[in-house]
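Taking the form predicted on its own, here's one chain by itself in structure tokens.
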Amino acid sequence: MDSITRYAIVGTGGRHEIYRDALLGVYSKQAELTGLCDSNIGRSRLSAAWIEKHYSRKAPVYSAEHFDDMIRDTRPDVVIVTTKDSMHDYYIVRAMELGCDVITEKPMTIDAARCTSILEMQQRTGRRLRVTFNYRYSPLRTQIKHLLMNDIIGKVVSVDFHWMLDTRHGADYFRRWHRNKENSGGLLVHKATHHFDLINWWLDTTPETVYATGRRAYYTPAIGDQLGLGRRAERCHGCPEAAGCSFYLSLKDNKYLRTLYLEQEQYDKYYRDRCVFSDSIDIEDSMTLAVSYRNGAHMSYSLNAFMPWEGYMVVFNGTKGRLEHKCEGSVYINGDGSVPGSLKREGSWIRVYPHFAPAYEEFIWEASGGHGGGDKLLLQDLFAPDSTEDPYGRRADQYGGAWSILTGIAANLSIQNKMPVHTLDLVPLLTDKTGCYLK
């Protein structure tokens, strides 16, 4: 009988339910839920409460402030982090620093010096750090890197990269714990976290040099007041703009935003539904970047949150030809009931421009299920492997984690200063040598 691996929960929120569910569901061969934990109860209550109607099993709950007691308690094998962005760390380091390995939600933390402890402390326990990057086992996107490995193009010299959010995911981002940069780093840290890593590891290569403008250009009190909206409340739930607001969240009439949310407001006073137009948000909503990387290619990258379509573009500039690739994604809210980011098939494509040859389209891999098919393969490589093979080199551990967030670190830092930002001066436990991904 194959042996069983013990995993633990910190962070009840939504997204925990993948992995809870497949801990307890296709995988529970091979593995077993030992507790969860979070700073509202309610929400680890209400997990519980599933696992015991849907599963007939029993989890223990634990408060944030003994998360100590449970890794004591129920002695498990692996924490999986699944708190919003900023506690990730603490909660990194705390388990590592009490024996476990570590699952973690992307971004691996929020700025360089959380990511210097974060390291410093697998160095001194030797504990293994899985850092969840389900855009890299996302079919579409593997066989861009598949092509890329063949040398379809020859050496990649540059990249344009354009991330378009629609306004209905774009929004989604002002409204929660995500608005504020104490929180999430801002959108360059925990949504383009994604990627960047997609470029690190597409091109196998790090970011050396970042240079970044950006703004909040949309999600502003002025454009609220354009809008007519001069009424508005601090939070969606009971405004009186709400009739004629098009970016009105009910949390009350979706069953599941009203169970997680709403009901559990009184534990910790969180609002899920802030007003997308509230002069208390300090992220941006409009970047671009211009990064070097070690291998010698250039990108200019664009994100965008408030878009009339949800995807990207990127185009890869070789020395054998050029290749172009769009991916255009379904619009959703998180935990509206909808797949998160799953992919149309009619507005995706990867079309190769060779030179002194004819230009060709490939045919596109398939892919359903969240994140362009990468969530359940994911799942299934953290918690049943086939092998120790990884051709596509997608596993990412901490040196994947921290190459990712530095590119998003440096352009919050280029984009206060007004000048380049050169990532290795943040964290010295990085060399150019460090690769993105394990071997």
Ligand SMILES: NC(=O)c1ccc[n+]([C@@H]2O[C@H](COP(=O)([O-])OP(=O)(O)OC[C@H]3O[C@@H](n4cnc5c(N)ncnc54)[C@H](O)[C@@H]3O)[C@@H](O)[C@H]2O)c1
Given for the second form:
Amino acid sequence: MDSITRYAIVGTGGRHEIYRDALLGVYSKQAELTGLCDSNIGRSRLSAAWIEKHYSRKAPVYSAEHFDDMIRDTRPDVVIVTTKDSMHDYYIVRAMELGCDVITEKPMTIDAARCTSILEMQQRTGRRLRVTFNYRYSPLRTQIKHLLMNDIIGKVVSVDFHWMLDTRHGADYFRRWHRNKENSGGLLVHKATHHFDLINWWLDTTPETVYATGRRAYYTPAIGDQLGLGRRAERCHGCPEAAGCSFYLSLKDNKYLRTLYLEQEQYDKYYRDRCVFSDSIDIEDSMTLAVSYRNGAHMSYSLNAFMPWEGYMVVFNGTKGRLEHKCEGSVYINGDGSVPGSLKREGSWIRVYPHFAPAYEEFIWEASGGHGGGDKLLLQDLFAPDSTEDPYGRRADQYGGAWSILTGIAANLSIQNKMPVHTLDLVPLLTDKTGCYLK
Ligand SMILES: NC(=O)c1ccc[n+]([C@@H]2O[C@H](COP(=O)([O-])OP(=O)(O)OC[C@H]3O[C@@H](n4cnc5c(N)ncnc54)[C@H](O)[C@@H]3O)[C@@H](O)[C@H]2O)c1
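With the form predicted on its own in hand, show me what the form predicted together with this ligand looks like.
Once more the chain from above appears, this time first in line as the rest of the complex follows.
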């Protein structure tokens, strides 16, 4: 008989569902879900009711202050952390201290001090930590890794990487907890952790020095006024400008958003539909970075969150040629029923320009499902114990998690102080006693 691994989940919002449903569905022979925990007991109960209805199982629910009780009572082997970003460190550290391994959503955490405490606890307890970089698993991004690993353009000297979030998906970060740095670290941590991780992984290197500029240029009261939305309220629900606002999000008319968020507001006043032009937002929506890497490569990067299309362009300049890749994604709002981050095939390509030879286009690797097909493959790699092969090095631990956030954490400091920032000054624990980088 297969051995069973026991999992508990903390954070029962939108994202926990893919883990819950994988554990109770496809991987139910290998896995057991022991308990659910959230600061909003209404949301945990909703998840428990779903489990009962769809899987005929009972899952005990615990409020956040009873997290330790959940671990003691239900004895999970692994805790899956899917809370808001600023609470990841608390649950990662506590779970390891209580003897559990951890799987955490990105970003591993949001600042250098929290990153250090995670590394310290991991080193002290020896527990295993996985950071779930689903982008690494999407076939298209794996294909880029495959091409670079196979030396198709030689040694990569520089990268131009530009990411566009459109006015649907991008705006959504300005509606809820992500809109404040104390919760998310801003988009350079919350969102760009994916992008910086891809670069670290594609180039098999780590970031050294970061210089950044950035500001909030679009999701501002001034733009709200310019768009003629002068009577706007603090949130969409009940806003007098609803009919004329392109950013209006109706929680009450979407069953999923209504039950998961609107009907649970009574417990914690978490509003999912706050005005994107509010003055209380403190994250940037337009950012540019210059990053140098340990292997000598350097990168120019930008992220803009109010674009007419969603996706990215990345160019690698190598000693044997140049690789250009464009990826256009489908548009979505987290939780609105559409597939998040799925690939638009007609808008995506990979072109290789070798030195002294004709350019050609690569046939792009098939992908379907959430996050360019990455979610499905990630879940298989997490929960199917037989799959031990990892030829592309897609499994990320605490070091991968740390390096992926350090570019953004350094960039936040650089924006603030208008100075370049050295990543190792922020988290010295990322080198061993001999000065070697840990990764
Ligand atoms: N890898 C991806 O592509 C991807 C996609 C979406 C979300 N995420 C990540 O998943 C996590 C959850 O995002 P989401 O979209 O589900 O957000 P969400 O707002 O829907 O859910 C967050 C949950 O955390 C709970 N929470 C807040 N504070 C808490 C605390 N102190 N203790 C316990 N629970 C607490 C909230 O009540 C809520 O239920 C985030 O870290 C996000 O970055 C990753």
